[in-house]
Structures are given as structure tokens and as C-alpha cells.
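Just the one chain here, laid out as C-alpha cells, in the form predicted on its own.
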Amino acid sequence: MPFYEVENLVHAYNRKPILKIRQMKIEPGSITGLVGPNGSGKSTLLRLLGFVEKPLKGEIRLDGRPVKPFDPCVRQVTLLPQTPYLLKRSVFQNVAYGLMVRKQRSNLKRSIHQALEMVGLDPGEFGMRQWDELSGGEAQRVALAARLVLRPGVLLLDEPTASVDAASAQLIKEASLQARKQWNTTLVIASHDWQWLREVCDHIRHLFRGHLLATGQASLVFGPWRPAGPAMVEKVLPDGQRLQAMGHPEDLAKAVAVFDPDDFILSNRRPTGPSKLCWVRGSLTQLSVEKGSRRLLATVAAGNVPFAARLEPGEKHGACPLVPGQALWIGYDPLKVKWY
């Protein structure tokens, strides 16, 4: 049974629409990455997941049952939001307030010390230490440690590494899958960071204006589109070279197109003679193999667009193995190309 389902969810701020999903599920345990523009509801979802927020339509199911904020099986949520949130008082205080609020006591002191240690704090350094004496990344931490020490079934993360130094965000990374790998913890990821991502998700969906647009690894290229022919469009990219795809969007200014990476040929040479494929030219940024397969993923970047590719082991691309920083054409089918 999914531990989340979504349906029919509709939410909006001021009669403004943020959020319109038709479905969704996350299963037990697994690591699901929200990835989109800002001001595309990612943040929006997490708080409704976290029951923080009600929905103005729709339903989301906990374990197979309708849920509400306030509803006691929520406590097993938690939500670490992108601006962290610390009383003012000490760490240790800070990380003991949710287990006093639940009146679980023993072994107060032990708990609190193994999640800070988990997050990467001394606790005999940390531990006395006021709220306003920390640094944004430890600051992150703190509040990290105050979710963890509950033993969260649900972890929600809003851009947890967005604002803090790189020894903090590599920190909260591995506290993070360590909750995993410790509790079964059910992570959700809202970030821009693609290549962790990538590394541990195990589902990456994409989300813009509030629609859940594709998942996996596809990318999305936005507008604006303009016409060049019959039934075709294109894009300029910011190193002038031109995107076509085939296809109608209704508004070419707000027009998505999303391809899929099992659709792109890469090669070393642009091939010639008769071709129903387009190509562009870019630079192999990343190289990785791809969560859960022994296939991998390429990421060129095109005019600094990224597009990824999926590529079997041992697939041939010209005369020349793939390194990472190589000149690359990217081809792809017109007519494969999706809309929204």
C-alpha cells in the first residue's frame, strides 16, 4: 500500500491557484525529489503533506486513511521548512521540545545527544549553546536534530541545503539518509541540488505552476517557443542555437516542453546525410550510473540547458568513451517531444 496517495488536490492563496494534482503516491520507505522553478508549489505540497496546511480540495491518505492536521497519526510526520526555525533558548532545549511536548522523558538527555551527533554536533560543545550564537548551517542542523530525535516515519525537506556552507549540507545529507537506513524513514526532497538527487531518490518528480508535469529523470525546457513552420517550434538557446520540436502549445511564451532521456542519441560528431533527428551541440557535464540500474545518465549541457540522456553499459558513441567536459552532439526525435 502507497504511504501517501494523493487525489484530486486543488490549493490556492488568496483565490490564486498554487496547487493542482490530480494523483500522486510515495511508497514506504522510499526517497522521493520534488524538483521545479521557484514559485512552482513545491513548497506548497510539502506543507500539505506535513498536514500543516489544509487543502482546499481534494484528499491526501496516510497509510490508506483520509488525514487531517491535528489527527494524532500526523506526529509521525515532521517538516524541516528552508528558513529554520529555533526557540530561543538553548540547542539542547530546542532539540528536547518535542519530546516534552509528547512527555517522553526517558532517556531524554541520550536521545538528544545521539541526534545531535547524527547532524554532525558536539554535543558537550553545542549542547548549552543559545539559539543566537549558532551559524546558518548549524543553525539547519539544530533544527534537523530537533525532527530526527522524534524518530520521524516521514521526513519532509524544503531545500535543506539551499543556505547553508557545504560542510553543513554534506552534514545534513547524511543525517538525512542515515534516518533512512536506521527507521525506514519516508523521505520527501524538495531541492535544486539535481546531481543529489539523482544519487539517492528513488522517484524525481517535476513540478511547475503548480502540475505535476513528468517524473524520473526528463527534462523540461521553458518557454518562450516561437513558430518555425508547419507544425513546428523552436527556441533560441542562450548560445544561439535553435531547439525544434514538433507540436501546437497553446501559448508559446508559457509552453513546456518535456523529452524523455531515452530518447537522445549522443555522438562525438554530428552525423550526416538524411535525418529525421535534430541536434544540438553541448558539453558532457556529469556522468553517473542511475539509481536502482546499472544503466547511465548522461547530463549535457546545451546552450546551458541540461538535457539528460539515459545510455546502456557499453553503448558505443563515436570513436571516443565518454569524459566528462568532452564536446557532445545530443539528437532526438521532433515528434517525441511532450507538451504542457
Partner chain sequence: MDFISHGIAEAFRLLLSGDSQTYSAVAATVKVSSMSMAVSLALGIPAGFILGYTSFPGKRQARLMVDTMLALPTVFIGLLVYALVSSQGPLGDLGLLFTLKGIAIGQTILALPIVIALTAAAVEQMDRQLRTTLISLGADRYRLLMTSLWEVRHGILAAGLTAYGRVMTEVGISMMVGGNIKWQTRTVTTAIALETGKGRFAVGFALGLVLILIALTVNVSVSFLRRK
Given for the second form:
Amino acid sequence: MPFYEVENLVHAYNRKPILKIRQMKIEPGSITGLVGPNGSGKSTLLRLLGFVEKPLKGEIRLDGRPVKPFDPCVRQVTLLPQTPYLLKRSVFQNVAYGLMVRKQRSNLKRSIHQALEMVGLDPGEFGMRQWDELSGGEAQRVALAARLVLRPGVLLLDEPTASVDAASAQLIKEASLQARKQWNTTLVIASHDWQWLREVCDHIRHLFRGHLLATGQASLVFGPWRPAGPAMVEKVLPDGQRLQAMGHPEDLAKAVAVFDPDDFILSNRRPTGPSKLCWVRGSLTQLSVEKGSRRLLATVAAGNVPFAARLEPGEKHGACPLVPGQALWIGYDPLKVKWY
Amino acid sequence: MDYPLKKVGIGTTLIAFCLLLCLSGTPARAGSSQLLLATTTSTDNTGLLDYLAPHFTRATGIGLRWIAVGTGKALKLGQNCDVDVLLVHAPEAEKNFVAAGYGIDRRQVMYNDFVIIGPLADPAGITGKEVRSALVSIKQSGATFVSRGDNSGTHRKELELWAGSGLELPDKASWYVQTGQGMLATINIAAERKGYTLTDRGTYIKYAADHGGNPPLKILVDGDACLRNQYSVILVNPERCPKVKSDQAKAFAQWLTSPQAGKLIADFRLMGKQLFVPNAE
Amino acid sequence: MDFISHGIAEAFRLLLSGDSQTYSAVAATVKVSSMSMAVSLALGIPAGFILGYTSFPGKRQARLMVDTMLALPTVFIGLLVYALVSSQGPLGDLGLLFTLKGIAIGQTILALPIVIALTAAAVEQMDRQLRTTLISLGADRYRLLMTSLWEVRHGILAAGLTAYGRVMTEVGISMMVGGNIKWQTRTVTTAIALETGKGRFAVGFALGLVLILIALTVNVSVSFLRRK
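Go ahead and give the structure of the form predicted in complex with its partner chain, now that the form predicted on its own is out.
To see the whole picture, the full complex is given below, headed by that same chain.
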């Protein structure tokens, strides 16, 4: 049974719609990545999943039961906001807060020390520090420790590594995965860190202007687009290349083109001869193993726009092996582009 | 490691603190059995009441507390039944007060007198004149005259004097300054502006003493019959105000107009000078 | 103005010689301001929290009203309370006129808008993430309220101290409702007005210094809370 079920969710602030999700499921113990530009509704979705606020319409079920904020079962879910708030108290008291409201006073000190160690903070050194005596990365880790100490069933992370130093980011990533490993915690992570999400997530979901787009490793290209012939639009990439696609997007300035990773063909030379495919030139920036499918994902940046292509097992590209940095041509069928 | 308990500790402290404040805040109600007098600032500021009150309590066993305000406000407090008895000095207003049924049994107690003071240079040349011609001279010379302008007994007296001199009240004249403040503040303003003003003698004696006996303003006009400042005691009408302590108030009025009190008033000295002349009938 | 130096010397003389009139006025001031502050805080902090934290129909109007009441002149409040507690007034039977309790009613009207407005302002400036954080850590509604209040304690403390400063230094209400009765309702401020009226500027100045000393004592004893 899925842990989370979201149905016909609508949320708005001041009558301005923020989020509209028809259906979404999150399996227990899974890791879900949420990606999308700023303002796409990631934080709002996490706040709703965290039962911090009530959706305007629709319902969110946890283990099959509809749940509202302040319901007792909400306590197995915890959210780490993007800019975490530390209570104006010591680090120890900050981490203790969740346990205190749950009246779990036994082994308080040991649990707190464990949680601090999990995020790489020495309890002896940091326990007595005040909330305002921490760096940004340390504060973020204290906030995470305050969640981990609860051994949460669901941990919702909103851009957990966006505004911290590399070392803290590393520790935060490790600690989150540790929670999953130790307590089978379900993780939902909103992040711009593509590489990390690809490595760890079972599912990746795109949010755009409040809508859930094609799931998986799809590449998104944002507007503005301009007309380029009948039923054809194009976007000028930063390096001057023109990316063309078929379709009639409603609002050329804001339309988003979605490219499926299975629809790309990679080549080290521009193929000649007649073809219905379009080609853009880029360079290979990353190769990774897709979790689950165990297949290779290649990221090719064309004029700084990343395109993710899923490679068939044993696929040939004319120039094997692939080496990051090498120039590649990406071919795609302009008819297969989806629009949002 | 019981830090979280600290919060509870402070909360309790705050509650205890509030309770303490509430308890300590319960005022002593001792005053409720005492007679409440509304009087003018002059009797309080000169110390006369501080001097008389213990004698009154010793003679009658009645405690006395008082509110010192302008005569206008004192009469208003009496009209609202908020005090038991009045000691004021504005005969015309007092008669109206009694006529309206707000007060009863008005009796004269004592008097002092008003004086017109001004700078030694005396630009209007009023020294030694009668009140009537002095005011005319001030008006004609355009010299500054400072008025209380606060509906107090002194202010009412001043208005009476302008009217008695056949002059229109110079309400908006540039040389006529209305302070709306107490007597001493008004004298100080007159000194700053090198102007004239009307004051009761008691306040002037204090003012002179404050300046080491050599004040910038001197008494220029005094002794005129119309400058007399009559103080009277009035009982708040117990028929209108059933809650007033009419028996004690009556005892106070009786005592204040008695020969013993008269002697005490005559003996009262400020800076070695007699301030009030008893004239109870 | 030599009364200033005289006043400083006089302030020390009054306090050190245990001058009974001065201490009576100090006691009246402390009593009456404590009463009005206890009521103002008890009513004002919850009201300010509601005003700053929640949204309800008419909130803007309520805010406007509270902000306007910050400008109530003390003499006006004095007259208002006098009208209420005068023998002829609706509360005349309670015998509050010319008592410290009567003054405390007026001072509560003075302090309440300050406590409400400043508490609401402090709560409005509260980090929006606080609510998210507390709920996501499992706080229930009661805990949410108490912890939020505790988080803005510095703002609320500032609200209390500002109101206390206003209450302790006002003259209009004490004079009008209290009547400046010696040994009973004579507060430090009405005593200053009286002594100034008598021309005893040095004594008036000295009493002003005494008032500042009381304020200093309150602030010092409250500052231990601020450090937490």
C-alpha cells in the first residue's frame, strides 16, 4: 500500500492558485525527488505533505486515512524547511524540542547526542551553543538533527543543501540517507542538485507552475519560444543554436518543452542525409547510473541547457567509450516534444 | 541536563510576580472613612491645610484629606457629589452654586488679599494708584499684562476687576497674555515678559522668598477694598448627594468658623508674614 | 539654573533620609503602576498575539483602532475614567474615585493599546518559518502558542517596558482620577506637578530623578529575562 496518496489537490494563497495535483503516490521507504524552477510549488507541496497547512481542496491520505494538520498521526512526518528556524535556545534544547512535545524524556541526552553525531556535530562542543552562535551550515544541520532525533517515518527536505557549504551539504546528504537506511524513513527531497537526486531517488517528479509534469528523468526547456514556421516554434539557446519543436504552446513566453530521456539519440558527428530528426550540438557533462533501471544516463549540455538521455544497454555512439567533456550531437524527434 | 524545565521556571516566576503585584496593589482603604475636602491650590500650596488638619482631627476625631484644584474644578467636584465639603474663594460662583441647589450652608472663613505686581521700572506708571486707574493705565500704555486665564478664583477676580473698571476685557489684545497655568507659573511668565499680573499675596510672598527677598516683580497696587479675597466653606447638598458625609462636613464647617480655628488661621505664618485674616461670623 | 544641582542633591537627601512623603509617593507609584501593568499584560499579550498572528474579518479596523488609541491623551483618559467612577457615573457605587484602583483603571486604558500594538508588531515580525518548524516538530496548538510567545519574548518584554514607562510617567490620569491626595493617591508624578506649582523646582527635579531611579530598577531587574 502506498504511504502517501494525494488526490485532486488544489492550494492557493490569496486566491492565487499555487498548486494543482490530480494524483500522486509515494511508496513507503522510497526516495522521491522534486524538481522544478523556483516558485513552481515545491515548497508548498512539501508543506502540505508535512501537514503544516491544510490544502484548499482535495485530500492527502497517509496509510489510507485522510489526515489534517494537528492529527496525532502527523507526528510521524517531519519537514525541514529551506531556511530552518532555530528556537532562541541552545542547540541541545532545539534538538530536544520535538521529544519534549512528545513527552519522550527517557534517554533524552543520549538520543540528542546521537542525532547531533549523525549530522557531524560534536555534542560536547555544540550542545551548549546558543542558536545564534552557529554558521549557516551548522544551523541547517542542527535543524536536521532536531528531525532525525524523532526517528521520523517521513522526512520532507526542502532544498536542504541549497544555502550551505560543501562540507555541510555532504553531511546533510549522508545523514538523510542514514535515516532511510536505519529506520526505513520515506524521503521526499526538493532540490536543484540534479546529480544527487539522480543518484539516490527512486522517482523524480517535476513540478512546474503548480502542476506535476512528466515524471522521471525528463529534460525541461523553458521559454521564451518564438514561431518558426507552421506548427513549429524555436528557442535560441545561449550559444546561438536554435532548438526547434513542433506544437502550438499557448503562451510562447512561458511554455515548457519536455523531452523524454528515451527519445534522444546521441552521436559524435552530425548525421547527414534526410531525417525527420532535429540536431543540436553540446558536450557531455555527466554520466550516471540510473537508480532502479541500472541504466546509464548521459547529460549533455547544449548552450548550458542540460539534456538527459537514457542509453540503451550496449548502445553504440560511433565514438565509444563516452568521455565527459567530449562534443556530442543530440538528435530528437520534434513531433515527440510535449508541452506544458 | 534539565534545560527544558527552565521555561517552566520562568513562567512560574512571571505568574508569581504578577500575583505579587496584584496583592501589593491592593490599596489601603483607610481613607474612605475620612472627610474629603475640595479646595483651591492656594490653601494647599501655602501649607495652611497641612497646618490646620491635625488640629481639626484632634478637636473632632475626624480625619481630613483634600484635593487641591482650581475653584472651577472644586465646584464641579461638589456638583458631581465626589467630595463632601468645599473651601473656595470665588464668592459670585459660590452664590450661584448654592442657588442651584448644589451646596448649602455657605459660611465665610477668612480672607487674604490680591495685589497687582509688576516690574520695578513700572512702564505704565501704576505705583500707588487705585485698581481702576491702574488697569486703565496698563491698557493705555500697552504694557504686558499676564492673566491666569484658567477660570480659577484669581482669574475670576481679575475679570471682575476689568469689568469694575468699566473696561472691556482685552481678550485678544496683543499685550494681554493668558497663560492657563497656576499662579506661580503665571508670575514667572510675567517676570520673563516684564509684565504686570494679579496674584494673591500668599503666593507672592513665597515667590519673593524664592528670589531671596529681591524678586524682579514688586507689589505696585494693594490695599484696595475690591482686592479682598474671601474664602468660604460650603457643604455639598446632602439631599442631592445622599452619600456625602454631611455630619462630618458640618462639623468641619463649624470648627473652621470657630474662634479657635480663627486664632490658628491668624497665627499661621509664611516667611514670617501673616497670610490669612479670619472673618467668620 | 542652579535648581538642577540643588535637585540632584535633594534627590539623594530625600532618598537617604527616608523622607516619608517621598516614600509614600514612590509606594503609590509602584503600587498603581504594578496594578495597571498586571492587568494590561494579562489582557494585552493574548489580544496582541491574536491581532498579530491570526486573520479575521475586521482585523484591519481593529488594528487601526488600537494604533489610534496609542495617541489617547492622558488627560482625556482621566476625564473618561472620572466620568465613569464619579459618584454620578455608572461605576460611582464602587467608590473608585480618588483611589489608586481608580488611577489603575485609567492607566490600564493607557497601557493596553501599547501592549497590544507592540505585541502584535512583534508577533507579525515573527519568522514565518517558526510556525512551520514547530508544527513539523510535532507541536500541538497549545505548544504552538506558548513556544511562539516565548520566541517573541524580547518583543513582548519591550512592549511591557514601553507601557510601563508611559504608565509610570503619566500625570493627567493620576491627577484627575486620583486627586493628588497626600499619603494616599499622591504619586511621584503628581508630587512633581505639585512641587513645581509651589515653586519648589529643586524638589520637583529631585522627584523626577527618583522616578528615573525607579525606572532604572525595573529595567535592571527585567534585563535578566532579556539575557535568556
